[in-house]
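A lone chain, given as structure tokens: the form predicted on its own.
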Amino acid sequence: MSDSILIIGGGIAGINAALNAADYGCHVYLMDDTPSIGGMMARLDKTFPTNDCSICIEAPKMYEVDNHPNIEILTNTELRKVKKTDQGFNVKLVQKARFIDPEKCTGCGACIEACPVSIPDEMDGKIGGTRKLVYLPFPQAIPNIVAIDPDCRYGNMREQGACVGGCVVDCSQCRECPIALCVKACIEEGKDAVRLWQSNKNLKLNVRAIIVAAGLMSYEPEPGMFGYGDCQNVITNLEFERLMNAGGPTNGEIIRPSDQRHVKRIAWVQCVGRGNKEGLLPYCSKVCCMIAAKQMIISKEHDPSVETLIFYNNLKAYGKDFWAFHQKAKSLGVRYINTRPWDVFEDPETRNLKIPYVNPETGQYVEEEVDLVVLSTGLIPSDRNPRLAKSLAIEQDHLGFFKEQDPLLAPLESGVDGVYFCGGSLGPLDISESVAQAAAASMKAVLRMKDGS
């Protein structure tokens, strides 16, 4: 369709941006490269500074999103090339297999149930999460249609005790598996949605106007760094935030990784992975320590005798009540040092952590022991952004984010006419900025197509 949207990136920022220009009449696709939209903000827990159910806010808009008439969703969709016209864009996509029938799959479950093969999830499997080889991403997915590991598809999990990749027909050539387990259960139920012999699609669009919404990623510590990677109970702030989520690995129990025994004592550490050697993050992401202070806080309401400390550097509490969240959680008790500790060990017998550094007050040393360090990671580009500024001819800035045209004059915009930015794509920022980036970016690119310019 000539008159038509393309939103790359389908996490909080793409949704709304979506159902912002959807309203207005235009016709939008909205894609993403994993096989459910919703992105980073789906998995989380609560969100700062109002500790609302994360899920509860974005399912809504999710739903919308599916139901929206004027909103097409392409999910484990990539873009491939962009051709810029007189009018607009001509795209090329494509969309991966998933190996399932969407007109068919109804979520049903039967053949994750039937599955025989798990392996760790690629967010939560350093805390003890695991899925199956056939998988819905979380349980509000939407599409709500699971889809089927390339992996197993290809044979490349039969070492794993897959059931799939034994055949010495190919799936592209049979049309009546009889080996396949998630294929029999779904015949059982009645839906015969599962296919194996899916292949890619190619799709071609003709859009009016861009919008890149490509997101952010959390920066992952390097080997030995706070102990991560040594130390079975340093986790990330991402991997906490899966903790204490109730749809996460545990059910939401605040459990140390190692013996799964409720902890008393947590400890988090600011800015790791921040610094002006090679490999660290030269800036500041902004909503750190206000992610520190929720978890801090939710700990508490968890269980009031948890016992909470924060090694921080410099304080950021830049938004509307995040002073007052930070007031909070040191009203319930959560001791603030202002000081970097050194490093942190493991005691070989209890696997608690100690974690040595000197008192700002006192200039004293002084050692800590807690059951749990949480390391708060920055925020980093995502890792589809050279493969998208390339496709569309946009740049990128020293960090690897997408550079505007003018942040001051053109705002949002990029060096292509017609090519818009929200969201993560244009560095760290909270959900609210997000969500108020994703309506200027939408109104932008319906004002473009309004103008017919």
Contents of the next structure:
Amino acid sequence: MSDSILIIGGGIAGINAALNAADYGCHVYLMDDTPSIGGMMARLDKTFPTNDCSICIEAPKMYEVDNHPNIEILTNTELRKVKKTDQGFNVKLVQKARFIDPEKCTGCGACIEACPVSIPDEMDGKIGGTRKLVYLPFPQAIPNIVAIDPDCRYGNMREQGACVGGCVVDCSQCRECPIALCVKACIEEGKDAVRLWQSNKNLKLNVRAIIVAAGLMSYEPEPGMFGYGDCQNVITNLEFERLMNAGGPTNGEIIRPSDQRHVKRIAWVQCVGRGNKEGLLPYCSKVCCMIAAKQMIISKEHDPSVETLIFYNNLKAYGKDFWAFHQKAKSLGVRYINTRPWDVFEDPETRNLKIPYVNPETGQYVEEEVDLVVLSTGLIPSDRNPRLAKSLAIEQDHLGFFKEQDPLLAPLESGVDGVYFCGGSLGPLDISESVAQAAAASMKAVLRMKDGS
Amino acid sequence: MNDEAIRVGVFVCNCGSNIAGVVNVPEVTEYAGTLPDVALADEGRWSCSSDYIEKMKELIHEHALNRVVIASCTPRTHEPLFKRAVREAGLNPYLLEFVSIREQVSWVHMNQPEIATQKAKDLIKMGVAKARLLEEGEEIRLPVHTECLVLGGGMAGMTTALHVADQGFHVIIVEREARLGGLLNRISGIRTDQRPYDPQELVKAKADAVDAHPCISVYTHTQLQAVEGYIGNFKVTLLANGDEQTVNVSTVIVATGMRERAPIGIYEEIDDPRVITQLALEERLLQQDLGEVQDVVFINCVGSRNASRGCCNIGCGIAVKNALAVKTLNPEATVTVLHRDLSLVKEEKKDLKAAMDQEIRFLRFSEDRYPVITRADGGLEVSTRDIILDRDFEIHPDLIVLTTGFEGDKSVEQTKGLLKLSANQDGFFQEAHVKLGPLDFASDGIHLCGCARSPKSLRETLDEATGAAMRASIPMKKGYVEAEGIVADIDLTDCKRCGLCAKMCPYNAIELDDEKAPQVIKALCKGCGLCAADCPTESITIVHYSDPQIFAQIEAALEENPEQKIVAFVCHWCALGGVDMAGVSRLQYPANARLIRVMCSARVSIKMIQHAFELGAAGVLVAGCEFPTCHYIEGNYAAEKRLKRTRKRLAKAGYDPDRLWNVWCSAADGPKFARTMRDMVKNLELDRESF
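Can you swap the form predicted on its own for the form predicted in complex with the partner chain?
Now the full complex is given, and it begins with the chain already shown.
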């Protein structure tokens, strides 16, 4: 449809942009390159500064998107080519095979149970999360349809015990699969939704405007940075978030990776990855101080006897009610230590972690011993950005975020007329800022429809 | 339809082996067929498949069904699908009742097929009992026209107005001052990561665009005097130079901005022209006149980041920017910034580097030891201790600039009263939801943007202003607002005109007329049921969740073996999400509970709970969203309060109040719901096997 908007990215920014534009009356394609919409927010435990349960407030929006007559969801889909026209854009997309007939799959999970191979989950692997080769990304996934790992389909998981891949018969010629257990399980359920012979699908759209809501990624600490990678009990703040989550790999038990023991002392190290050297982040990610405050408060809610301490630099509490939230963490007994620790060392016997630092008040060298260290890593540009920049002919800034035409005279507008930004595309921000930007970007996009619709 | 005989169709899904693997579906279907008024019971292999949906529609016609019960997965994901099917079959979609026998039965009682089958039968019996009493509902529309009132003519107000007006909608900007531009009129300079800007040029360009726009009317020197009505129908009285004027608008955007605060608590008593605030400095910078000033000290976080006030959000950036501006104007001057944490964002880091290059000194003081200002021999002295160098400093400045933070505009008290909004202690308006509804108020048709919400940079203000324009434009473009048919309905026969319902409604959806009789503005009602549950004369009902319907469910649930059963009232949004999560995760728990879905835990009245105990229920559970989340703002808080009263009432009536439980459960927390079930069964000493 030519009076349509394409939204790239199905996180909370893309979801909000889509709902606004669709409620306004526009037809919206909401595209995401993963098997479900929901983005980062769907995986978070709580949101600061209110400690609302993240999926509780996001899932209703996801269902709304799913049921909206004006929104078409395109998951597992990537942008290929974009051509500017007088009226807007000709867009070529490729919808990667999920090897499932979306019309037939009901997300019942029979295939998942039948699948013999578990592999580390993309998000929770480091803290013990696993998924099958056929999987639902998370329980509230939209669409509620499983996906099959392409590595399985193409025979790369044989050594791990996968059933598929050894067959020499072309799947499209043989519909009675005696090998693939997922196929069998699905047929037994009376569905026959598994389509191992499914191939990638090319899609062509004409749209009037494009909103880039490609989101942010969490910075991955270099191996050895504060013990990360070397010590099992050093994890990132995103991994800790999953640990707290009742829907996460530990059912919300805050236990440490080395021995699955409940932790009693946890230390947070802020600004991990900050710095001016190559490969480090020369900017403040704004939200990590509040994420840490939230994680400390929740840890204390899980177990009031847990000791929490935090090594911080400049405490950022920039948003509405953020300071009060920080005060709440303090009142619960969180120890704020204003310094950067030297390093993190592991006790080889106990797997506990020792953190040497100079006490900022006394100038003396001290050491803290804790069960678990959480590294508050910053937010970085999505690794999708370079490809999107190329396809859309839009600019990135020196950090890898997208560049606006002018932050005050043409905010959220790219150099290409009709391409707008919102959410993490432009830099680190919190959910409420994403939501506000999403509304703004959708406003700009629908104004382009004015004459045509 | 009222005279027509009730003909209920029950469609029992076996979900492949997902339900049928545990529950004896043929037996359940046969049982359903024996229930009163059931004209048809059919087993569906995959009820949600398009084949079966078609079959369902045919069966509805063939058997002249006028009520439908679907027993399958969960309403949270599949109700819209079946509602559509029912509508396509020519029935009113509110004549559908959804029973969950997968998430609530087969997935959570996998090892107890007989008990699971019995529970499925009970749930279907409850569903049929309610379905027999279902009435048609309708989506309610309220017309919305295209006039929008913008309060405040600063950058936020002008930006939002321009976006609304660009759609051809008519906008009225109300500005108290003589000219547009607001706070930015008094600012000397502004920069982003790309370049510096002249604020006066920004204001002028925007104001010119506003003036030239054919769809915008600007009322300067004007204030809000009175407001009546609601979305689509606001009658607003404006006061300009003593003259009153009334306008009718459909939507309102609040963009009243903020003002700088005077020093509070600290430096409050200093009355010296050489000790000024950032805004006073801005005005001198604007005039490019600092005089002979040679030594300037900035003190940050004055009255901020303490027990009573938060971070002002933008003060650090302002201090660095203005320190640089002082240095530019008086290059020989010594400039020192005394700060606590330096809270700077991306672009402001560049300013910090430039400031350091220009030898502006940054000294960090401790939050419990603010710099001391003294005046001796006509001069100023500032003494402070830098906590990084661990050294004392004494400075003798000829100008001290205090970064004092902000508070809402002085009109906030009046505006919030007139529009029935709330604001925090600093005078910043309270949005509908801090994360997902930042530009909305709880009341439809009123929106918020810019510094009226909280202090923020111009950049963020522009995003919010543009976004608020979108939020306000959606109903204006559609021409209506629509509410689901689940709404409150008031019968005035017994109403005592106490006004409690109007007072409690979180959405201002109940109005009192001149005789104090409450009227529901149905398009604004979200159907939470808070008013119905608390109405002292039981004059309010909720369509689709009426008292008789819920009582019928309670009675059906407790018809057999009530002494082993728990009646669980579960809110649709989070608690049912937790129930579903327990199901998806296959968490096994005892099967004693019979769930009754309500939209909000606030719908559950004392009478409902007491009725369950009167019928011999072993226990009652009220499950709502985990605090502070609530889909209806604070329904769970109201429910919690009411539960306290309920326990007292139960004790008086001779029931053990400890048999009434509650759980506040997030949609992610399946384990919590399963645990509650186990705990209840254990505590109430119920039999897990023999009913």
